[in-house]
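What follows is one chain in structure tokens, specifically the form predicted alone.
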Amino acid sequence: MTNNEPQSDGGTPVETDTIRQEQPTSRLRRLAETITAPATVDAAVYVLYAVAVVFFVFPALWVVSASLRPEGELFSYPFRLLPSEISLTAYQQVIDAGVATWLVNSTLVTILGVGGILLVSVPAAYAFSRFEFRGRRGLLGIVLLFQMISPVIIIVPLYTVMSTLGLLRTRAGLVLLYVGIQTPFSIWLLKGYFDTVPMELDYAARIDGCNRLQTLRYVLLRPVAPGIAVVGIFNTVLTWSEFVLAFTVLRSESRLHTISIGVYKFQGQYGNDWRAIAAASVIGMLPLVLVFLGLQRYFVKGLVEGSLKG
């Protein structure tokens, strides 16, 4: 007899198993897909992005807010971040202090560091770009191994030549110790950018009777613009805002403080006026916030170029 018992819509035993097997398979490969999906990469991105912002952002606001606070408000509590009242008293102590001779020191010195800076570290990157030479590989090596060694590290050697020098109290010793400690790294990274220059330039300028400093100054000076941009930015930041090394100069010449040694100034040795701190830092960061609003395509073509050609 014939077994005529109807079958089961399950299919069979084997086919039930590799259905139940597929089914994990299947899901984690979508949620792969979905993960990797352009629109949620896209959407992480944005979140990592607001995420940085707010970390870098808000103790900027948070001093801005301090500088803005009655006196008494500073810790009040709960938080807030917007003051109950603007209050500019602190604003008026800071400039009382002599916030404006702290800002002009300031500028002339970073105006005559960087412009050293760029005057050393240009024509240096450029040897090293075009010209083949005898120890010119450990030549680079020692210019780096300079940029290692922190000033800190230094500082004591570095008075003891700036005293013998007669350099201490002196605008020119400050400017002189920037443009000889940033002076290397200036030099390995306006290098890169000569380096992603076609040497075909040279060449041509060469054949149209141009020397050297010619084919510096008419050829290769436009095509590293944004790499110069970047190097003057980068230690227009470092100058402006660097306190050991002014400090250790500068500390008994009052008439040449620089703005990071005038807001150390508002730190006592009972206590710290933090609402005079943080309006001397909120004017002090003005001028940086002006110099990359204006230089700031330069700079992002410059790091944008060295990251694709370097």
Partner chain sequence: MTDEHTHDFRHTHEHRRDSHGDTPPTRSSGVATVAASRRVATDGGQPRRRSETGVALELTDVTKTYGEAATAVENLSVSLREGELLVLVGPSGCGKSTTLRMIAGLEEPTSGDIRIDGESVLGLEPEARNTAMVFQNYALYPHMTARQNIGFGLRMTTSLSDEEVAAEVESAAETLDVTELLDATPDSMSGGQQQRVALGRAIVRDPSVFLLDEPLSNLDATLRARMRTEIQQLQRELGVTTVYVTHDQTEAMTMGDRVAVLSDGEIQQVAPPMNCYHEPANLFVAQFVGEPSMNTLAMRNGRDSFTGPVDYPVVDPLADAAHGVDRVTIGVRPEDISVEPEADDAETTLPARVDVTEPVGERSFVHATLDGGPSVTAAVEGSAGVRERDQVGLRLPPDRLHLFDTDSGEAIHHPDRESATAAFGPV
Second form
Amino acid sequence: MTNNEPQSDGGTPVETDTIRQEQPTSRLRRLAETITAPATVDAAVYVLYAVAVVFFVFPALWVVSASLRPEGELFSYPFRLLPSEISLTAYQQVIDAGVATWLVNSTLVTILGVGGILLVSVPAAYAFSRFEFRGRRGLLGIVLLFQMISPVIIIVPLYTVMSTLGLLRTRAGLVLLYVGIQTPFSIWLLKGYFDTVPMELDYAARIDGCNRLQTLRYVLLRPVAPGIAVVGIFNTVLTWSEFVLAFTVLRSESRLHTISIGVYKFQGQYGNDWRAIAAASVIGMLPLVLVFLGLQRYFVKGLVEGSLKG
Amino acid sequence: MTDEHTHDFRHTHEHRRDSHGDTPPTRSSGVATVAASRRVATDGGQPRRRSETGVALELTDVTKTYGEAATAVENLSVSLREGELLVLVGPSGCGKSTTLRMIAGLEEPTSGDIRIDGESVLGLEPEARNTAMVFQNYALYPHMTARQNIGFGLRMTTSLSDEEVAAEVESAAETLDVTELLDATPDSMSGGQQQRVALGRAIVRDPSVFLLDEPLSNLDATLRARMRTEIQQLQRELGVTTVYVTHDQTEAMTMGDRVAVLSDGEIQQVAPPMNCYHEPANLFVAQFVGEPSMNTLAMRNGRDSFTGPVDYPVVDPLADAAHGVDRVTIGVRPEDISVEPEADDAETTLPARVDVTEPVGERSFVHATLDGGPSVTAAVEGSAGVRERDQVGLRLPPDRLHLFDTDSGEAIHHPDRESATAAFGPV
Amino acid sequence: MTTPDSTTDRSFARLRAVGRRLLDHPLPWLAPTLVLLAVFQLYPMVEAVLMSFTNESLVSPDTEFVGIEQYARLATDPQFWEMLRVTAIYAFSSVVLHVLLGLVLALAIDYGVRRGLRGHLTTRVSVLLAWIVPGIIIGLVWKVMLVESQFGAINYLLGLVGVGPVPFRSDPTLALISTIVAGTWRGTAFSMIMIYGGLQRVPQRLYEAARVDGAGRWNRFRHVTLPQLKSVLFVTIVLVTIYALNTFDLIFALTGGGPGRSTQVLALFMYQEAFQDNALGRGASIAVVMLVANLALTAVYLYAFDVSEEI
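Since the structure above is the form predicted alone, I would like to see how the form predicted in complex with the partner chain looks, so please show that one next.
Following is the full complex, with the preceding chain placed first.
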């Protein structure tokens, strides 16, 4: 929050001077200058920040607040933004419903899924970036095309595929499915990072005696680390949050249910018990929020550094 | 003729060596011991086998094509003596980098043979060829310190212990004067420093062949000049056979024992730099080597004169050389043209109008348009003494002219260098 | 030199050589991807098309080829057209809102970073936090927010200014708007972060050049920023469109498609046909319609942005 580029404003007087010289000052022009004057823009941006923060944070905070109420307070008068006293009974309800299992399942699926996605997509992205072979562009096009297809669309045949392979109601099946579905986007993203690393680095490594695997491992992995971080974080969020595939693959196998399914089922049972639903929601989002708060810096940095050019 | 020229070259060569005698003797002897000890370390006690013939690197009919249409290198043959520095020079896209990469083993030739120390290296991995390469953008591993960068190759290819690697790295760093930088990462180094570390990474492996791919083109002018000398010095101290690729003809002229001029994947001439300058094998070399480049006038061979946009008398020694060639091109170095205040009657003096004069210190370039149309550049001593739009006479001395067969581009006549009266040498 | 066993050495060397040659071919690097894509993407896609011409069902064992019957049925079903409309409204509003809001926020944050304003980091983190909340939970969060009595947070706040209580989830129009707002709450972050990344890659010298040429803020945005963002905007819009067209979990949790079918998007409809009514063939035909819509829109964007050579 320090003044990173104070000079970015230093140029403004020059700019207005030039305009004045070139054109007679009209009333409209003066109005435009007032509107685009740094102070006016600063103020507008501050207002925007405030509105954005309220819009994006308030729902989450409200849910937290709702979940901590003593029973019945949500529907008592007067309305309170904050609980009169902290009560954890709603959380007890969620814990009794088996939230620990869901969290464990989600954690397992996420770790295995993201690990698998990286294991498959890093070598593939390397190949697309570093090899010249017939049909490379075509294959890349197909990968891009798959990225455009939401898994929701193919969920019906996916169900029969999973059933044929005997992967319904298995955690391994769900993980494999996530790897299969998320790989195209990850390859595409990672390839951009590989492309920014000069080929000379590969040549130098080869002359230094590396085979391709060693080149990837010792020389390229570090320069593309921001990309791997981005892809990792991205897929962590997607995998943790995913609902429809998990719901379809795991079916009624409740001991395998992930947090999304668990919370959904829970709210089905508790109907209008907003306090309990709020508590379940808080538990469902909290782990990822905590992880993400710690990692978002790398995420944004990686995205900015990478060549997400399209 | 050739003998004398070679002699000339040797002379300058020795002179250069002498100037290197200024470097502290302790340092060069230090380098020698280090190199020797390294050889012991890498080859398990056996002295490295060198070719009997003294030919360290030999390329025979090397051709590289990409797909069916694109030919990058065609029938390239050249051989380097042990310890020789060959400069591969040519415009971008002429195939010089491809050639270098084929020697390194980064690409395989489509046909032909490459031999290092007498043995074919086709199909061998780069590490097995015992070459080292320095790249234009240095290609230092960004996440490693200079120390790790230099030691990486040794770690990957040898079974040296950590201490041994460290010692090798230290001595290479000493040679290149980068000891203070050893713990820095590339992003905190200047271009020149990165270049030195890259050189260190190459020499630490004690290669049979040292390959440099435009190593100086990312540096600013001052640094480039300094590194030019340093690389030469280093190459001679280590005595390592070197192929140096550049598009910069100054580097080509000053650095190489010999220069190979490449165009469109084909070698145009391989010769000591002065020979390329004084006796270019063809029009391409003539125009590529020398700054400003040679003036050329395409003419028709008439009976008494060459005719074209301007006329020039067919006098000795040109007559014999031009005999039987219908379309000839006259070539004349800018420094061989003299600018007369006004056109005299001599047929070898051509009337022209001055377009621009460029004073560049001790001499000036005069760009003028001949009355017949083509423009030529003359280099004269001191200030030009003429101004823009002056009408002048440009004297092209017959004994300073080169002749080329326009159709084939081949040189058919060079001026006799003994009678050289040119006021300025090349560059 | 005194190698204990030179045959082992040699076979090791040969093994290494084979390994190296294997690594020099792209196939080993791509094989896992190709297998996964074939099994989980290509085959299902083809199968979806094939299935849509059958009456395959989860409950009856006999599957017959029925030609275009499923499509004919869809085409004559007024409800299908209604759902198509709902989906189009939802997707279109989502794209416009996500991208516009994302662009404005990205510009504001970028501006704040450059000017050293306070709060740009807080804003960025707040927006991103909404994005990482699982879709199902977002549905529930907004369900809690939008409780249709004075006990709901939004209705309470509206009550303070004398409005309401508003039936956010039981009025068809309001329910659709609610889903769009909840979707925007989640989706803006993605657009914002993509565009923010794009902004960072606009070469600074272009702005300087524009300044020297006397371009004001608006002109710099119009003639420097926007053209430079073209390919990022393209990718963002394509991805947001696809994402919005196929939204499932959020609506599933927030309204379940109701009231009536007012928020029943195609994804939800397909899911219900296939897995609640067990009519896989019918579900597949809806899937194919969605597939065509996705591909057609992508093609339209490709044409409109003309970025094919930049991808």
